[in-house]
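Presented as structure tokens, the chain that follows is alone, the form predicted on its own.
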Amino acid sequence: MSALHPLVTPRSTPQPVRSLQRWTHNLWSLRIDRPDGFRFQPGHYTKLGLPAGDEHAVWRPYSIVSAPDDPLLEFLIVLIPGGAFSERLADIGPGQNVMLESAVFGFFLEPQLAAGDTLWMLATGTGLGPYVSLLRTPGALDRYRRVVLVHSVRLAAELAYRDELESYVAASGGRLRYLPVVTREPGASPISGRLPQLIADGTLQQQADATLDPASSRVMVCGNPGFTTDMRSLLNGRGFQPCRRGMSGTMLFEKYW
């Protein structure tokens, strides 16, 4: 979802850059203005862009990880070498503009799910982010007795709000376990591999200490297509249903990539 725009349309405006969080090189965690007015759920994505010449932006999605009652907008953004946006993100810093798309879009909501006993929170890389927004925001999850977040990436570097997540299982009674993964850094985590693959061997739920079924459990995946594509073969083996417009389901996907 990436394209040439015209910079200054009727649904954007221009924002401060109020702090950058560099957890490794290319990954950042960007905090901009919130416009007054400015309304979301933790799950929906809205659009950032930068100039690409007099009259044009070049504008990216971008899931919000602030908690919906926060003054500032934060977003995980990883930098892609050769980007468009990303060649011109590098140079940015406090006090300059982003331009705010003013809508917000997706249907990556978690109340979209039916009643269930267990919460599972499925990420790679910056699909972390509408996790980060849930658990934010007081009273989001209680519905669940428990809630697993797994968090997949490369290096234990790029595992961004580790600190953060631990508080809140620290806080959280037993209700909440967070499993970082690490694929390319052996030692670096409990468990390695990739995520389709753990749980189909059974290794996700023994560390997490809880069952994946559709009778009782709810999952939510987001992150690189791939990851996407093989968790819905995945679960659609296992008997999990989507969620439909106007329909709750067992299994919820972000589809914005």
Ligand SMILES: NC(=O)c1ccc[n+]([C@@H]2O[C@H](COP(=O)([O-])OP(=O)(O)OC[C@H]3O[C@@H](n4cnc5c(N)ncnc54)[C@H](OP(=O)(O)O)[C@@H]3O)[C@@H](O)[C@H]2O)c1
The other form holds:
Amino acid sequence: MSALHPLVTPRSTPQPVRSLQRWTHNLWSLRIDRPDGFRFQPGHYTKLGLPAGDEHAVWRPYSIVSAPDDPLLEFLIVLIPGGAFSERLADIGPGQNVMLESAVFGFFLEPQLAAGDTLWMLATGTGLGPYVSLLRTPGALDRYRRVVLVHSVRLAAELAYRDELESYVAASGGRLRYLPVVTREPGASPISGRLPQLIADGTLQQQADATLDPASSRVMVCGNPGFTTDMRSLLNGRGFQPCRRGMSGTMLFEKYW
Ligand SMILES: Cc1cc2nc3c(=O)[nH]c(=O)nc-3n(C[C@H](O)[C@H](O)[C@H](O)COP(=O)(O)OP(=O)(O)OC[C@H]3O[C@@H](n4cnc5c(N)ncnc54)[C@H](O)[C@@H]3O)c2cc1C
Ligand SMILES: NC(=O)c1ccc[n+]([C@@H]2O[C@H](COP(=O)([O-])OP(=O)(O)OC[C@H]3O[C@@H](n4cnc5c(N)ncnc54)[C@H](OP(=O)(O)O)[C@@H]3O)[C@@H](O)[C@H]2O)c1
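Condition change, the form predicted on its own to the form predicted in complex with this ligand:
Time for the whole complex; same chain goes first.
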């Protein structure tokens, strides 16, 4: 990705940071004002920018975590050691500005999926964000009888939004299952291991008490590109179909780098 772009583009505005929520020293949520006319659907991403020299800025895409009617826009951000953007963003606090691209992008949109019985929402790391946006949006998942959210992180402290997600589970009357998976802290979660393997050996289906088959399941996959590649191959092998322009499918992917 080309790193440098003009600081102010015709489609960008400076927005003050309203609040930060720190999950760990390298993972936080950032809230900025949602400008008038900024519209999106859960699953869209936009771009955030920061100055880099007098006339340029570094821009990076970020998925939107908030619901479309929230007056604030929220993002879940991981610090990449040495990263050109996230290291700068880590120094920005309430009252300081970030640049916001006024357009939204992407096709990781749940309505692209054909009707189904069970929605599987699979995330690694910050790939959780689009699902939080979906869960915060009233009615967005009403067409499913069951929803299974699986979030894989290295350490338990990185299970961002855990309390909020558990509150949705408690209110769902058994419709929503939330399966946290911690991979580098033995004993920190009932399930451990990489998600494609946990699906291949049936662990996740057993824990969720749900099947994963193209006749009744729909699958969203978001995060680490090694993960999305392995999931695509696994789901292809089971007969899932990608969503194509103008044609609904049974699986959807968003990769973050
Ligand atoms: C569609 C889309 C949506 C995205 N949404 C988010 C988001 O909601 N939150 C977020 O933190 N990032 C998100 N990203 C990644 C983000 O745009 C930046 O790449 C990231 O913040 C790092 O920027 P950087 O300049 O510091 O490092 P970069 O030079 O951009 O990245 C350096 C390396 O860090 C690793 N990396 C980058 N992003 C991540 C990540 N999210 N998790 C784990 N490792 C990563 C990769 O190995 C990458 O090669 C998204 C990317 C895309 C394409
Ligand atoms: N999280 C930390 O403690 C930490 C500390 C210092 C620096 N960083 C840096 O922060 C960045 C982001 O780290 P992150 O932990 O948010 O993201 P990540 O490396 O993508 O890991 C998030 C989750 O995805 C899993 N995963 C990774 N590759 C996978 C694949 N091919 N298939 C299935 N699952 C996969 C990981 O499991 P595995 O554990 O099996 O990989 C982990 O559970 C990295 O660049 C890293 O260098 C992170």
